[in-house]
Each structure stands twice: as structure tokens, then as C-alpha cells.
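The chain below stands alone and is given as C-alpha cells, in the form predicted alone.
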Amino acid sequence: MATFSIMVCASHYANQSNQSALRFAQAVIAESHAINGIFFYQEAVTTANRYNHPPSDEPNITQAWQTLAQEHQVPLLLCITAAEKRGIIGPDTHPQASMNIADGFQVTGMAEFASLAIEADRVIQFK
């Protein structure tokens, strides 16, 4: 069994980018793999933003994250940095800043996922 870190750098609507990471951790978890942190940096902490809400005919897929995470305990981790710069959470760490994060996912820093980074066996990135 592998322990597996995976950095997602792309929007949820950009491109494929965000849903093939999102397939690849569906993967890893159906053989046994373990996943150690999915770390969200770029343009991937716009899928964070709890007001995502696709058209019907579109994946949710801030919804399917969080459902990956609530199922198998994998921390969704959220640049700080990156939330900021993109206005998903104010220049402050206060409760009401992570008011636009949607649930299930933790404000965090690089040295966090560097840290996973080091425990685990693969780090795969998504761009």
C-alpha cells in the first residue's frame, strides 16, 4: 500500500484538470491506496468557494470532493495564499474570513503539504 499527496492547481472550470484529480484519488482509494492530503493551490482554490453552485447539468464538483473527503478522511487542504489573492478569504485569519469556504475544506499553508509531501510514497500534481 502507497501513501499518496496530491496537489490540485487548476479551477473546477477551467478544465479537466480539477475533475481527473478528483477521478485519480477515486482511484487510489479503490486499491487500497492511501491518500495523505489533497493540497488545493493556484486556481484550484476557487473549488473551495462555497458559493459554487454549477448549473444541473454540470458536476458539483466542490460537492464531490467534500463527499471523497467525509467518506475516507482525507484532509482538503487550502493555500492560504492562494485564497487570498484569488478573495476566497480575506487578508485576516478570523472565523467570519473562512466564511466563503465551503465545509470540509482547511485553510492551511506550503509548508503543510510539504510536510505530507515528505511522508508520502507519490506526490502527484494536477495543472
Second form
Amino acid sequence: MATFSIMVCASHYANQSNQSALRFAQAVIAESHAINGIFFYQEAVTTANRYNHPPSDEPNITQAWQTLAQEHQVPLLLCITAAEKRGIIGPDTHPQASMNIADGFQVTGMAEFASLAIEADRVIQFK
Amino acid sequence: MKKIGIIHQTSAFNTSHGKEALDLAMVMSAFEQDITVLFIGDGVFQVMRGQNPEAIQAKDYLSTIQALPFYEVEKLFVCEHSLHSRHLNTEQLIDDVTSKTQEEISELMTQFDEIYSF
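Structure of the form predicted together with the partner chain, please, following the form predicted alone?
Below is the entire complex, every chain and molecule, led by the chain shown above.
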């Protein structure tokens, strides 16, 4: 059994690789490996916008990540610097009124990712 | 300690990749990892000297790239082939950047525990 850290850099909608990261994470879990964290960096922080609202006949990637996190206790972590630059606001950064982070996602720092990546056996980046 | 390769593949300022790759390098260096930063393809434009980001109201993170050796990130390598194919040479680059052949870079790639590309 190996422990994976996954870094997602691609936008939730404009890039297929965000979806590929999700499918990879599902495969890792199905093969009984562990994931110590999914880190959303660069454009991928938009995945955590709770107002993402695709038409009903298109996949809802935000919801799919939330389901993965719920079912398998995988932490969904956002880079705070990348998130703030792109208007994704968590509970600790701005007044609650402007908070738009979706449930199940946490705002953390790059340092959190670095420590996860250092512990992991494998780090995979989806850009 | 892990051997970490951070690869720049895009030119400066057109996208945020250069800045965000640099942010990752800085944090990894704070964790005392063994970091190599590579400039390949259009990434070589990140290390050209004499750029003036203020002229386009951009943040000057290039000076931080230049300061990487002070953060103990001393392995800054540029791809010689990428330079030549863009009619550039090492004299046009900032200090502390060393050029490597494609073969040397291929060899380096096999040594990293983790590779991040931007």
C-alpha cells in the first residue's frame, strides 16, 4: 500500500484534468492505497466555489469531489494564497457573509501541502 | 529529504505559472528539501535579465527568482537547447543560472523523487 498526495492545478470546468484527478483518486482508493490530501492550487481553487452550478446534464465536479471526501475521508485542501487571488473565501479569511467555499473543502497553506508531499510515497500533479 | 524538481515551461507574465511555481519552490525550500529549478522551453524567458515588469503593471517576482540562492535553492538550470532554439545565450540570463544539455536534464529527471511542472 502506498500513500499518495495529489496536486490539482487545472480549472474545474475548463480543463479535463481536474476530472482526471478525481478519477485517479477514485482508482487509488479502489486499489486500497491511501490519499493523505488533495491540494487544489492555481486555477483548481475554483473547484471549491459553492456557487458552481452546471446544467443538470453536465457533470458536477464540485459535488463529485465532496462525495469522494465524504465517503473516504480524503481532505480537500485549498491553497489560501491561490484561493484569495481568485475570490474563493473561507471562514477564516473574510467575514462569513462573503464566504463562498463549498462544504468539505478547507483553506490551508502551501506549507500544509509541502508537509503532506514530503510524507507521501507518491505525489501526482494534474495540470 | 526529498529531491524535488520544479520545472518552468512558460514565459514570464503571460500566465501566473511562473509566480506560482516560484511560491511552491520557496515553501519547499522552507522545509529544507533538495530543490532543483529547471527552465525549459519558453520557461527560459523567466530568467532573462533586464525585464521590466512594472511597465506592464506586473509584480516583479523575477527578482525573487534571482534571490533563490539566498534561500538555499542553488540549483537553477536552464535548457541549452531551448535557449539556442530561441536565439538566446547564457549572457542574456540572470546570474546564478547554469545551462545544461538535454542529456544532462534527462539524467537529472531520473533522480527526482517529485516533479512539479508549470
